[in-house]
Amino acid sequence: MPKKRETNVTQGITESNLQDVIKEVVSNTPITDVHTHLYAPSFGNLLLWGIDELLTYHYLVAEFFRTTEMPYSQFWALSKREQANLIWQNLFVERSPISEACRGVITVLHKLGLDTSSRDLNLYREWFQSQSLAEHVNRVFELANLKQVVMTNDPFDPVERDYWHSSMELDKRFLSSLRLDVLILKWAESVPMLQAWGYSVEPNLTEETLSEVRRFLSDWVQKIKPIYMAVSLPPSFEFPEHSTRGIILEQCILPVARYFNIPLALMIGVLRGVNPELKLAGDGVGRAEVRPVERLCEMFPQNKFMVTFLSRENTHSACVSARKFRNLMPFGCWWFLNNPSLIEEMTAMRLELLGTTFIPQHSDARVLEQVIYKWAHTKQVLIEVLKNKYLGLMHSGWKFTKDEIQKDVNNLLTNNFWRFIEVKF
């Protein structure tokens, strides 16, 4: 009879220690954030930063208005100083701070060696003022430990299309993506701009009009490089459509990003405005067909396409479809998510389906100290989540290091990001 092999002890590592050792990797291993809203400090003031910026992120905007009868629009005609008072004062001081956008203040603050005893707002906006831009930067990308992250860039925003015809150098730690709402789900307001831009274009979609949108995707590629372009979508969503969202998406996102090999990234299921006095914080969540983005991958085999769906319900599906298409990269769990409860239940199960050929997390950070607790909170939940999932591979008997461990991380973190964005099928 064969030899009976030990099942507690794997080449050094063991039951006691593993999650030691699992901590150890996940704390090291450098970060690409594949997916944010920040800016890169050569676009001026769309960097947002600092206390008032955390304090009135639109999470925690949605979340005061459960706690005031305030007319919205009395607190839209504050001062964001002002908004942040009352955020601070009803959310951290007359309650505890327990949800995961408030908790992810006080990670912050605590990482960045702040007293969080104190419920004096003014101390901490006088700390953030007496940081250099330049060095607070590197501070936070070190606290996060982060390698590189991925811009949200929008070639529709004035303001941001200003910097990009500017002769700005740009932080290589920010790289860019391409971002297409406005091109494909709002086409009316497009068009005169295009035209003003010089493109000839007319609001229906010609041969003509289709071919200089091309021209005009192409263009921006060459300028910006982005890493991919990138589409928010409703839980409406179908492709095939004959619709004008249908047609610019198959005729001419399609074949450029093909043509530059360049995935679409494909973020499904937010319905807009459900109410649209919170502004921002006025968005909400539906569940979409996972169908359409498998005909996509079924019709445009030589296309990459990430995608990310705001239902819960959807990432299921979204995982056994990633298992048929080779071209087809989960990344993330996107906004409603983004707690840690799901992010385990998320982690795990596309471990299960995906084994460590997905990824897991991206920030969506919209400012900047944001990325330390969102990925200090998504490390706590992927320790526990590859503790117990190598845990269950030692008592089938299989045997590890933590080379090999830290092989898998560095796939789940950085690796499987880069081996999908340079493969071309």
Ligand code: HDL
Given for the second form:
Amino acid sequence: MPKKRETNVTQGITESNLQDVIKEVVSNTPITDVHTHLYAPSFGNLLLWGIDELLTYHYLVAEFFRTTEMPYSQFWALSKREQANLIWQNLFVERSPISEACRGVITVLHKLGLDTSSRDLNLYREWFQSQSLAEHVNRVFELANLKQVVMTNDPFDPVERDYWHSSMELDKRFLSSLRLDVLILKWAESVPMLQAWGYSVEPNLTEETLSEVRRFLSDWVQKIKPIYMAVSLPPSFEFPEHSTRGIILEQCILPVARYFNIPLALMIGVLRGVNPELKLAGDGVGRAEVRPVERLCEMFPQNKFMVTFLSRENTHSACVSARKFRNLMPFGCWWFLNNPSLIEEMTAMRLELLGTTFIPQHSDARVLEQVIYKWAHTKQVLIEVLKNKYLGLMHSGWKFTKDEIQKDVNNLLTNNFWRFIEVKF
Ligand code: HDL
Ligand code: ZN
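Go ahead and give the structure of the form predicted together with this ligand, now that the form predicted on its own is out.
Following is the full complex, with the preceding chain placed first.
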């Protein structure tokens, strides 16, 4: 008979203080933000920050155009400040800022200690302009309780490439990832660039070309030391597929990822340019198939796949697939799913099907201060969903400690990711 556990093992966790205990643990657990579009300060203007960048976030641009007949070209011809003024007027003054992207700006201003009741945009501008970037980055990381963020690094971006070829000192809180959308989805555009960089590739995927693409990937893995490689894929993604993307994925990306034991993050379901007039704000979503991901996991058991789908309809089958393959790590509530109502549904579903063995969220932040609201809003939901699960255990007589809650939350907010990075199947 197992020794009866001491009744004081719950260290006084009761139904009435459970929420407070979980709130304290979640609020105080440092986070690894596994996918962002932020850049370390050494990347200069590539790091976007401040109120005008927050207001011209492409999510808000899309919402702005629902409130105006203004021709797209007229808006795009304006300065960022003029665009921000219009967005502030239409979405924050003439209407309550209730959308997730609007409310996020208000959360950021409030958490930074600014008076949101003043609604004085120029006062906010003066405050941001008076900040030193180094101190501001520290303050933002502290407010969001971030340990590290993973950048999205594109070797085909001419501006970013130059930074990687300079002798810049990288802030250790900013980890790199190797983003390969151009290679896999725009092969024809990649060829001349690869040739200019000294890789003897040709449009046909000959053995020589595939070997040179592998050399290119290895060179960049050694140059930027990415924590993972990543590609975004359309809803039509199939695998195996006798196509340029299918062959480059199977013959180049997967072998190099295996050799360096780094995961491949698959971000599936984006329809690029549904409305090109909206530029970055013009992408849409489509329901994808999950079977191709299962085939990848089965055919390449030594590869590690982080996966996030853009369509809500894919969430459940992705959880079931993750139950079948330990080399599949679901992550985040991506983009159009990064809204409290959907974060709640997805996180409850994932906890019920996967326990604490997944990565519940990434911010996808493009502007530095967005990590403040994206994590604050997520943590509010995570606390509520976790409370319900622990309450269910409590009602069945299960005893647990604050340390055990802390271990679970450490796994969810950082350790699952790092264990997946380090594990070798
Ligand atoms: O492809 C991606 O990584 C997406 O996250 C896009 O960058 C998208 O524009 C975005 O910012 N979503 O939040
Ligand atoms: Zn992204």
